[in-house]
Structure formats: structure tokens, C-alpha cells
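One chain is shown next in C-alpha cells, namely the form predicted alone.
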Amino acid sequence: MGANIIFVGNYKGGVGKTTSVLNFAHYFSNAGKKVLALDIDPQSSLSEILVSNGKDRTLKEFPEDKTLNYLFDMEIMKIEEYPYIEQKLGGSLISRYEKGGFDFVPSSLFYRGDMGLDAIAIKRMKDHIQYLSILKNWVDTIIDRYDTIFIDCPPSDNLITRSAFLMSDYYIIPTILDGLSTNGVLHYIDTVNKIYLEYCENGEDQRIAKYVFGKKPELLAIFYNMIRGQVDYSTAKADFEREICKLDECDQNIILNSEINNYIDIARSVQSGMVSIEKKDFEHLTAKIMERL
């Protein structure tokens, strides 16, 4: 049936979703399965991790024509000058993480120059099923290779980022409790429903659109993430999954229990491409999501 696609993201920046991509990647992986990670936010952190902590080189040294950068350059020439040329980049893209025993594909802030993805998506792509469609029709040539494919997405609303949402089926939200956690959590899942609504089910091209995407990707699990030992956390708690609940797909075992303290190795492991030897929070987490599904 192929892999089972699964994003990682919140529009809050600092909530520790690189983080979560990688320790997923490294405990799926661990546990058999054979894993993908796809870095599309444009700050490129992790992939900055993984290819400075596999062959001793940085982000911008790596080859261009293995970005996702490259895959949306090249698809885009194609729709717009090129349509009768056939490309099969396919597995081409792939670099392999051996510290982590998963395969990935990075993007870049250095490509050509200057040619994030962010700028990718602002200044080339357009709001229509064929570039919205680049990273799903690619991964359709290679998802049979896996049982989960992680996505890194960023803490902002793009083409390339609605496109991540439509191709998925599961996503992840990992928060942290303060003030502004509970407001930004809902209004990120009533961003994800309202973005398939308005290409699959009330768009021009709803038709199409269903049937290249298929199903609404379902809220999987949100988790509280980077938690401080000497804070109580109790009254914060218990107004977030107050509003939570509130919501028609969700109840309260929508949040796992399963908390990640603040431990600086887990930060410092990170750095290293690793996962913490130490600290098993993370480890237990991803036990608990891998029974859902």
C-alpha cells in the first residue's frame, strides 16, 4: 500500500519540530521500518543536520540536483516550457543518513544562489493543481520504498507547505504550553481542514484535486514539547485540552501523554544528528504514535 506520509508542523517557530522529525526518523527506523525524511522548510535546519553530520560536509557543498529545491526547479520548467519532456528523477534525489539508518532529501538556502524554497514558492510557483501536484507525483515514484515518510514543514502558510498538507495522511502537532499555545494548535488544524476543503471539496478543479490527494490527512497526535521540570504546568494543561476537546475530530486522547522535557542533550544530541542516549523521552513518544497507526 506504500508508505504512510506524515507531517510535522505548527505555525508557532520554536516548538521543536526538527527536533521531532529527527528522533521519529531515527526510533521508526530503529523498530524496522524504513523511513524518509523530507526537509521542506526553507530555513533547512535539519537538513543542514544531516548532511553536515554524514560525510563531513556542509548544506552548501551538497549537490544541488539532490534538493527538494531542484525537484521544484526542474517541475516547474517542465509545466511552463518544457511539457513534452519526460523526467524520471525518481530515487535520484535520495541521500542516505547512516546515523540514523533512513533516507532523506534536503533542502537548501544556498541553491542557486539564493533559491530557497521559500522563494521558490512565492515567486514561481502558482496556486493550480500542477505545481501544487510536484512533490506528490514525485513521491508517488518512490513510496513504495517505505513505511513512513516524515515531513519537516515550516511555521508558515505556502504553496509548497498546502501541497505537504494535501498529500498527507496523518499529521503531527507538538506544542509547547504557554499563553499563546491553545489559539495557535486550533487555529493550525482549522488551517489544515479549511486548505483541503478549498482544493478538494469547494475548488474549480475538486475533482481532480480529490483524486490526486485523496483523503483529508487526519490530526494523528499532539504532543507538549520542550517541558521545564520546576514549572507547573497544571492550569495550562488543563485549559488547552479543555479547548481541544472542543473540536469535532478531537477528544483529549488526541494528546498524548507522553511529555519531552527541555534536556539540554537532547538539544546537544540533535546537533549531532542524534538521538540522546540519555534521555528515553522521545523514544517513548514515538512508541505511542506508532500504535496509532
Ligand SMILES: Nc1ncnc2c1ncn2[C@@H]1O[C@H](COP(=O)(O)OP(=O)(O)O)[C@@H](O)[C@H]1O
The other form holds:
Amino acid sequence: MGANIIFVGNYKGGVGKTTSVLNFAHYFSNAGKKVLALDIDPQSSLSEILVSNGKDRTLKEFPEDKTLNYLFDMEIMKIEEYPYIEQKLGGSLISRYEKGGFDFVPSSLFYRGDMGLDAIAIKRMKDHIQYLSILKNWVDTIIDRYDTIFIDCPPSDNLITRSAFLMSDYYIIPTILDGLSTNGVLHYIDTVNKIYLEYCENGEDQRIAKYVFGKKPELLAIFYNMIRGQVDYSTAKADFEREICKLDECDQNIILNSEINNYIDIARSVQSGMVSIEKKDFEHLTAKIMERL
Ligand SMILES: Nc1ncnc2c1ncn2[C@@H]1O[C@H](COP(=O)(O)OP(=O)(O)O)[C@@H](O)[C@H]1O
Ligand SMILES: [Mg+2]
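Having displayed the form predicted alone, please output the structure of the form predicted together with this ligand.
The next block holds the full complex; its first chain is the one shown before.
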């Protein structure tokens, strides 16, 4: 069967993508699921948290050959210069996050000095299926070990982000409820749809892309994060829901009726690589997400 691949994204920064991935990975693994978390954000926040709370070291000290940067570096070299070398990485890329009971592959800002994932995506990758399928080809070699793979996405669009969209089965959008969030979420859904169309529909190249990547990722859920107790959100919610429900793929169920409050304990726990013991918001939310799979 293989794992469900789920990316967590929003082009807006600071809405809780990284926080969500950490919480989802914890609660899925608590529920007995085998989980892998991939950090494709060049800022490497999730990576920094997992690496520093695992064996008390920083990302700078982490072995370079256990990062996504290494995967892309080697596979790009193979495509361009050494096509006869076989895929070798497999499980050697994976690290264990004991505290959370799940596995992960980090990205590093410091790979070979300053070759972060954004530098690799911009300077070394071409907009071609061979490059876009690097992550997917590697994931295929380890997918049977997992039930769920979460991808922490950056708030930016590059070829690595695109390749993650294309290979995923589902996506989840965390959002805050300020005046701009509606357009941001609508734009994000539209972008995912357009990327899939651009690569996987019509035309000859698209036929092979569809063969490689399969179906369009399905929007699994949108949820509200950082809700403040003293604020009245009823108008903001009604506006948001009205706009979202206009989309073909959405009805009001797409917005989870479980929401995440703004709690300092949630933020603090994430910094120490854990879920909040006190606040159960993410636990309840994750249970609802699990029901949808
Ligand atoms: N529910 C929450 N309550 C309090 N702080 C939160 C909550 N969710 C996220 N944060 C904090 O908000 C900031 C941005 O969250 P983060 O997950 O890094 O967002 P993103 O990955 O979308 O940029 C972080 O400092 C994080 O600790
Ligand atoms: Mg983040």
C-alpha cells in the first residue's frame, strides 16, 4: 500500500505550518502510525528543532549526508554527470526522533557552507521531470516503512516545493484569521491546482508526469490556528467560509470545526520539540484529520 503523503502549506509565513507538522507527527505516532517528517523549508526550522532536541547538537554539527540537501546534491550530479550510478541512499538518509517516536529527514541551511535547499532549487535544478522526481524517487524506496509522511513546506514557490506538491496525496492548510488570510488560502489552493495542471494535464510531457506523480493532491483540511480567547471572530469566519465554499473542491466540512488557540504553552513545547501536555487542541484536531484518511 505505502504511506499517505501529506504536505502542510500556506504561502503566508508564521501561520503554524512547522508547529502543525511537529504536532501531527507526534499524535499520529502516538496513535500507532509509522511517521516520517520531511522538512523542505530552506529555513530549516523544523530540522533545527528535531536535531537540537534529539541528541543535543545543532544543525551545523549534523551529518551532511543525512539531509535532503545531500539527496538533491547527489541526484542532480547523477542526472548531469553520472547517469549510470544507481540510487543508493534509501534508509541511510533517515534519522530517528526518539522523543516524538517518529523518523525525519532534515534540510540544512549550512550544507557545504551555504547550499541551502533554496540555493539548490534555484541554481541547480531545471524545470524538468528528472529533477522534479528526485524526492519522489527516493521516497518510493522507503515508502513501505511508513503509514504517513508529512512535509513541512516553505512559504515560497520553488522547484523543490513544486515537486513536493506533485508527489503528495493530500494537503492541509493552517491559517490564522486576519483580514488577509482568505485571499492567501484561496491563492494557495489555486496555485496547487495550477501547478498540477501545468505538469500533469494534456500534452506528451504531462502524460509521463502524470504517470510518475499520479493524482492531484486532495485538500484534506483547512484549520484556524492562533485563535485568541478575547477576540470575536464570527464575521471573519463567516467571510472566510463563504469564499472557501465557492471553490469546486470545498464544502464547509473542509474547514475543521476543531481549532487551535493561541497558547504560549503550544509555542514553548514546540521549541523543546514536544507537544503541549496542558493544551489538547492539536490532539483533538489531529484525531479529526486521522478520521479523514
Ligand atoms: N497555537 C499556537 N499558539 C501559540 N503560538 C503558536 C501557535 N502556533 C504557532 N505558534 C508560534 O507562532 C510562530 C510561527 O509558527 P510556525 O509553526 O513556525 O509557523 P510557519 O511554519 O507557518 O512559519 C512560532 O513562534 C510558533 O511557536
Ligand atoms: Mg515553518
